[in-house]
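Listed next as structure tokens is one chain, alone, in the form predicted alone.
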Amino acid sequence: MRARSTTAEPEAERPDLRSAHVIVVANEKGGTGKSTLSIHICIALLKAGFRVASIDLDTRQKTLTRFLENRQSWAANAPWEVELPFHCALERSNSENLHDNETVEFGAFASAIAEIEHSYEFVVIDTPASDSYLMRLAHSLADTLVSPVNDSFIDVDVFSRVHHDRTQRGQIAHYADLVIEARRRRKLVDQGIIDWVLVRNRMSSIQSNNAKQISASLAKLAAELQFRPTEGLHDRVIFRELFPIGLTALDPIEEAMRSGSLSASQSAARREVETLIATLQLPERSRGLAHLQARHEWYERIARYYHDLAMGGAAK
């Protein structure tokens, strides 16, 4: 059985024009496991019969990249048909030119979105663990914004200020306030809206008290910053098991090792990823021709913003 391509597929076979369904999975806290989800809804929506599109923007760590790499090399020799999304992966720009590299990147990325919208149903977009232009239109253009959170107060510090001092508590932190502006440019372009689920993962198997007190800020959290909390991944072995070959908890994984069953740990990680792709209540369609309008129109204005902005920072 052959590997789907990772390449643009005939224009005869493209399906209607449509809008891709834009699924940004981001936190400005690293290590908190954004590439782990990203890879797995990737998976999880091609194995549901979706076209899916996917878009790496930590120009340096690269790691949903490497994982689609080591899926291609295991897909050349699988015993099934190894599902692979159409994958674009940004580069860093490296001139001296501040201004240059932003352009540069800007292009590239909207480019890519350009490339893959009228074809795929959804695009799911790795970010990397910063605050940059790049990042910040990757909101922007969000359906869906997934944002994995580990089970500590220093992960929930990046929403809101976690302090000893209650009246320095609860005040929205940075990258509550990077959502925010997002939902509100967002919704000046197309009155489209953001739907924010918020990840606890790389959870523990043992509900500890630090976990049900992260549980309970999070549930307070949900309704001032309007996100829906939800239970993601537990920190299992599995997931850096299957990296170097590729492949997911939702893979026919009992073949590939040979073992004939699944044990107790990998059942419960495929279910676990089952109920994150229902708990995020996708479309089955995308919304059409005025919403793709509205983004070309999105596009442009910030293709000249930042020319300009270029243009200036050269005069001077």
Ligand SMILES: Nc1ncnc2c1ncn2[C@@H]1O[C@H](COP(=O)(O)OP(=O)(O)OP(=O)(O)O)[C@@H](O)[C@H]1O
The other form holds:
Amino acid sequence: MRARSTTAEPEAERPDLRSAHVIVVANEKGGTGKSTLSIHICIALLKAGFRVASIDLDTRQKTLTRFLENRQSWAANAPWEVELPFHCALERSNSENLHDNETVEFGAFASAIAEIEHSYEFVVIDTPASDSYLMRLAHSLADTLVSPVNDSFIDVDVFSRVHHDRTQRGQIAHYADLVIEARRRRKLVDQGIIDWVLVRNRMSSIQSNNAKQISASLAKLAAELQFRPTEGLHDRVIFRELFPIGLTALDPIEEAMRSGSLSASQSAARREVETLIATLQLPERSRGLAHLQARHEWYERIARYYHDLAMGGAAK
Ligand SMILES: Nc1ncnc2c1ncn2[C@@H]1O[C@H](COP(=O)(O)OP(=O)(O)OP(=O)(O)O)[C@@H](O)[C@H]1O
Ligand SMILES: [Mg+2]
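Next up, can you give the form predicted in complex with the named molecule of this protein, since the form predicted alone came first?
To see the whole picture, the full complex is given below, headed by that same chain.
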């Protein structure tokens, strides 16, 4: 497929796309919902029939790994088919020498990526909140970068310093700087682009003034920092209570429940995850497209979006 003449990239600079579409779930702010989103994105893609691999870069907490271990034990006796990704959990390197640690961790990450990049359609990478060499490397590999944000100005502050007079523009903050640098490196390495999607998480069901202000702040920052703001998940018990048995709202949990049906909140949770996946606008297998071709179409669409956004136009 040929690029429209208005896209940011001339035809000669099209990247040579690998078959795996890499989704990195990250935000330097802790506890925003990175692992929760990684889990739900992973399971949603598996349920859609894609070949999915996952990598846990959080060598300390290993939340994604723990969830998948729980899911594997459930799968052993489950009354239905339980989908599992091909999973790689990175181990922490604990030598005295920081440089040696980085070398070992880089080697482990590089071999995990090499093992999966040609045989899986999606790779979902969960990351720790701390800034590290490995975390920066993961950012520069991302095709889609998903950053969960809670409805709090403390969360917005890692993207742009929140000024007491919010009509004034704040300075670009440390995490946004990290993404800008990752985008620059990515462009140099393979002309790739990173589609950065800010996903609101743990939204309250009561529409507060604070939530409206956060939504307005993110919409204002989107053009400057070049991201797509989206509504994501509400704060719901179902998004956390199934962790010990390795299930999600997307699994047929109604079959295991005495009532045989989902509650209104559980059904809403399922729809929210489905909407989130649609909002991510990932390459899809529609009209019998081969995955790599779908990746190329994705690239054209996203390049056009960011080009229009940079031009201050009505990006869709
Ligand atoms: N939409 C949601 N509804 C209810 N609970 C949620 C939701 N999202 C996350 N949580 C809960 O919030 C807490 C933090 O979530 P999670 O561990 O996914 O964040 P994280 O960004 O991965 O944290 P860390 O930076 O420590 O890795 C967990 O207790 C999780 O169960
Ligand atoms: Mg986590």
